[in-house]
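As structure tokens, one chain now follows by itself in the form predicted alone.
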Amino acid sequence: MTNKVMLTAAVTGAGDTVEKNPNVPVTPKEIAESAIESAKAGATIAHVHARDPKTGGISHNIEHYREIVDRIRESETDVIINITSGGGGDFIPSLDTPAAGGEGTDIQTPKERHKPVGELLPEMCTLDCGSTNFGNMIYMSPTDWLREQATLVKQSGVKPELECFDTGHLRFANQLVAEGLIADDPMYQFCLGIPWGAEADVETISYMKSRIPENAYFSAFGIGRMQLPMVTQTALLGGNVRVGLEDNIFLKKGVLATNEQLVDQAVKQLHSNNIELMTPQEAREQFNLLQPNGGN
């Protein structure tokens, strides 16, 4: 093996995805279970949101994420946390109430997004660098919120994986690095495919690349169909990688997929390539992460 990455199982998101694959882990000790599972297969990451166990919907109920954190950190298997700093982003348009927008509409202000990652100090935390057209809906992260989210995650420790949908959600992320809102070496995620985000294909990720700071680290991801050929392609070009349920409910078409198989599928082809996965330990102490206890 002439390369190691590290592999983040993204295990339920928040999307409406529960009624269209059963597999979709809701209650928070299916959550944790699933994590648990994914690192068994091979992952060295698990980036988790909460949902409602009645609904399926999103959660931000602090103590749905302290069962998940919980539940993963008393098991015998280790894997780094990663919680969702995303929180409550989703502006549904609608001509009836346009300033308000419509139903569905959920809105949290950065230091309501950033509570769960506050209270719980996982090792890493996502952080949404811009807004976004996310179909019909629009993720609304405004610029002065980002660099508040991005002030209070620098002060808790833990470290922030700077989502980008696009480019110029890139040029931001490297504006916040540039401030020095960012700690030590930044950790970017190009996260592509999404409608209307950038496209999921191998030129995106080598312009993205290009423009990150060169002390920097990458990661990236497709969506639906083209999550696993971008396992490949973004490890060859350097990067790190992610599959799970957040981001595709099938292992091929028209076969349902479970977390763990598609961990597995992505180790087998990083494998055939020479590559090898980064334990969570390795992990933790290359990027410098927090420890499991809280500490460095």
Contents of the next structure:
Number of protein chains: 4
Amino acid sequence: MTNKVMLTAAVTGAGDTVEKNPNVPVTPKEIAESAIESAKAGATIAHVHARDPKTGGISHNIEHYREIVDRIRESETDVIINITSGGGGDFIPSLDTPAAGGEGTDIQTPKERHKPVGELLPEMCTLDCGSTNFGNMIYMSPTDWLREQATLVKQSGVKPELECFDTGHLRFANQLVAEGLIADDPMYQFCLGIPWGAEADVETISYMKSRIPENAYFSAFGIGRMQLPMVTQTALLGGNVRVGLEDNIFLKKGVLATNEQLVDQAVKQLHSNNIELMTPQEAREQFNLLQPNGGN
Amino acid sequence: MTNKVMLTAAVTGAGDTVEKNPNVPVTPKEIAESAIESAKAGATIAHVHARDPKTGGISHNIEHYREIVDRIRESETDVIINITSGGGGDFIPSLDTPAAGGEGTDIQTPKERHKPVGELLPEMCTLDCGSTNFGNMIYMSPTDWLREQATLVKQSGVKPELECFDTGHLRFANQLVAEGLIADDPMYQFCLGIPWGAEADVETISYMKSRIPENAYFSAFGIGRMQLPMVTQTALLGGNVRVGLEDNIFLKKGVLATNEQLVDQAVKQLHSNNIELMTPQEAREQFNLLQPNGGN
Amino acid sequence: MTNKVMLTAAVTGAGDTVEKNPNVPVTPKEIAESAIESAKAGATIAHVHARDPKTGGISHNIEHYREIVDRIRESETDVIINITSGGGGDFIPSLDTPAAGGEGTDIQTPKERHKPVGELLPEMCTLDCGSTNFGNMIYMSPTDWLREQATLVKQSGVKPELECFDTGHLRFANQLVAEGLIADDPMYQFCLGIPWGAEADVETISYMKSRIPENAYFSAFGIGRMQLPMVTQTALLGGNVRVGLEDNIFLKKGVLATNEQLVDQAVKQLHSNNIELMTPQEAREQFNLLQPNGGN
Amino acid sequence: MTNKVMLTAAVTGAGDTVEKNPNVPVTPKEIAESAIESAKAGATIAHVHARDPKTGGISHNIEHYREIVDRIRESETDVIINITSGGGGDFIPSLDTPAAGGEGTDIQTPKERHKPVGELLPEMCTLDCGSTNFGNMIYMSPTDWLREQATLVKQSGVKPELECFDTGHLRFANQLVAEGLIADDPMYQFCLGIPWGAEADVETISYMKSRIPENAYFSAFGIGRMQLPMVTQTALLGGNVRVGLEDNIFLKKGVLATNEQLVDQAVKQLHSNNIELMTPQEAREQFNLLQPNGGN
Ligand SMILES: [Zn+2]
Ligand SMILES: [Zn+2]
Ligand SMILES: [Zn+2]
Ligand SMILES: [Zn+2]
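Structure of the form predicted together with a further copy of the same chain (previous: the form predicted alone):
Below is the entire complex, every chain and molecule, led by the chain shown above.
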């Protein structure tokens, strides 16, 4: 069990966690710094969303993304940048306007979702492979839009991570691969435990892992209290791992975490199981990623 | 392997199958007659949607439902009526109005979706336990709306069949059960092979079956060419089964089916495996269903 | 689901079934005739053991095997002959002579077990890949003896069917393959439900199937009342199938079977599920078997 | 994930490891001391075999067992003693005397196997639930002998741990439970990775765990290089764990281990995953075990 694994720090996300944990980074500067601290603690990859510095909520402002990316690239700490391309996908049910969604509904087109990735050319990006209930809202990612987005990602040379919230998303990710829309060996990310996606447990990883293409790599994570146990379980099953405040805000019951602490703890779990971490440079070489400065 | 199974004939659905197979019943009279013929061929349950007699597309007209139900109830053939409560849930992506859906978008509120069930009091109804991509459209069933609908179904005394297109839907169905919103022993329906829900195969049934409550019953079906093989596999795994033109329009490759033929074939498969079918009256007693005339 | 499957009729075995069902063939003539009748009913392969015509018990007499094989080969019915090489492997525990076994213990060396196969050159033979409790006795097949036997089978050109009573046998079968002791694409036979081997159910087939080499074929059967359900389940999972009085003596509860009836019933189940049977000649070509007259 | 787990140190076994690792304890004094050191390092249970101090091989001498048990009981370190009742079960194949085994064959009767347990009344003992190939030899444990042994164990008040080398052993363990031969809530031990038993991986634990009775507890371990990874995986799946020189002699590749080091490492892995260990006294209370001095 000595394969090296990639550890992603998902440092902030776009959820309503800012008021629940003051360590959730909000400004581009805070997000970049938390990514850098996570890398120093051992993370191979920093997965970032931008937030609106005023509200703490989601931001689609390309300048916010640019500042995050620039700050990370200008630091002396190496880390692979992975930008979300989930973008605006939130549909808030409303009894008054059932077909249009209620206040807070935020649905972007594929081109809009792709913009931060296409302009900033990070080494990696996510691609959410389907729609699903997400708590009381609906995360919307229609299939033809995904085909368009996958094409844009492919043209950009950025490595997509095919996020699967459930087994049907995995089937569609396989379909994207079959249609030639994903370059090179595909990378899957099983996002587990989300209400209401697939469960976060070993049997589910095992089921999903058995259904990806032979040349594919996978990663998996669990949200909330399953985040840390899933790190060990996933790595022992041969997958890459992810922690961070996007998916879980507690270090242990009742103790709010920082990103660095979560990365620290994950590294400790992996090391105690004799599992080594991949460096950003090793990952870059193995997966033939763009160069850190944006592909030149 | 001598347990009796319930066989549902899903006679029409609401998909665009009318032009593909002229045997798909459209008018209330045709739908009722196909349900009756299916029952004569061995179906325990007839699952019905209404269609617009003029367009062949989906109908939300309560009078269409009433005519279907009345005609079945007035016939001399006994069959349990199962009305969809999926209702208007279709969201058609549009690049021009991304948050509102494009032409053909048809999203009803929970009360509207419940109306045919609440007024006509069939013995059973479906309840689709989540949202998902469904081909290029999105089927929308937000969680709070489902809680409201489940409450209405419970108050009506109708037995809901908890439809799960993927494993996250199953988790939410479990949640409805845990919240006390489902009366008596719950019935799950695993709807498999839908693009883009869970796969139609034995491992998936086995995975899902292992995650329902102990007092629960399950049924499963596959769509398209997996419909008939899944009948046998599901029954041999201890589940109830479903066939019909809603999910599959072919009897075999290149041969368009009728509902009766699909029921016939399913019965033949089950009988050849020594599996007997439950009669409507046996099902009514075992599951404590409403009376066929609407619960009086 | 239109792949052709091979159906084996295991016509007699060596168990104590003769007194329980008068249809169990005993003399070489009876065994050959039952094999021929099974082939007429649709069996691709006849799996045979010899019995002592006087006692009905196991026979290691090469002349009994020769008569069975000659009679089948001389008939006008084509069928692939599969001779057991399980031979003498029965160890009957005895408190008086614990290390030597009690009365009825019958342990042959690899060379002795191989003799009927090596002399008569059937197209196929079985190879039991391990030891296990078998009811109250122990079936003994030590690993180094199996390596010797596999080598003899390979030299003979006969196609071995790697019988696995449990998952450890499967691991050792994989080991034989890895050691180069099995020619061509290996064939596994999962022998399920034996007390005390692996369970006869779909999950077990699925587990075992996921652990054979990529170029391998599998077959599976269940004993007793699971024999007939497992035919359908195995074929629907992509495997070849087996029925016959060796493994099950009842057609249905309380009704003693003949081999032909079991084959008939299996064929009926398969046909009702749209699954076709492979002919002996098709199997011969696909698996590059010896010629029916012994390889000349 | 904060359930406490029991950690067993299997300090010596009976295999031919003495020449391979000088840390394998041999004399009763060494074995007792290694058990005590393991307990100090965090082990809840010490699983012991006796060895012949002269040869290092297996000993059936009750006085060797007595000295081990006395020394542990007289120490100031609390640990639950678990004595093997596997006893003499080794059958060494011999081409010259196939039915009797060759040199080194050592088959004891149930009464003989039970003797150290019955006389010394440890709190726990093992019970190997079947026969299997074990490398080139056969481990023999016939079913009726197991029924006799289980009865003796039950009468003694000692808690048996039902060792399953493969899935058929698990089925027979379930049978012992069903026959009422196992007192209270049964404890299973999945012994994985043995050539030629079930594989040491997560899917196998998951498969086996799904097939034990509802009131049962399980533990699992892997041998060789899978020992340490399986500790974490098993505990994360809700099972108890085992390490020790009986099953694995290396701390890491090329580095010979001591029992204390293996326990240390297991504790470190568990703690890093936020899993706490059960003390002997907690285990005694939870499982209603005999008192440490032999039940008085
Ligand atoms: Zn994200
Ligand atoms: Zn429907
Ligand atoms: Zn046989
Ligand atoms: Zn032991």
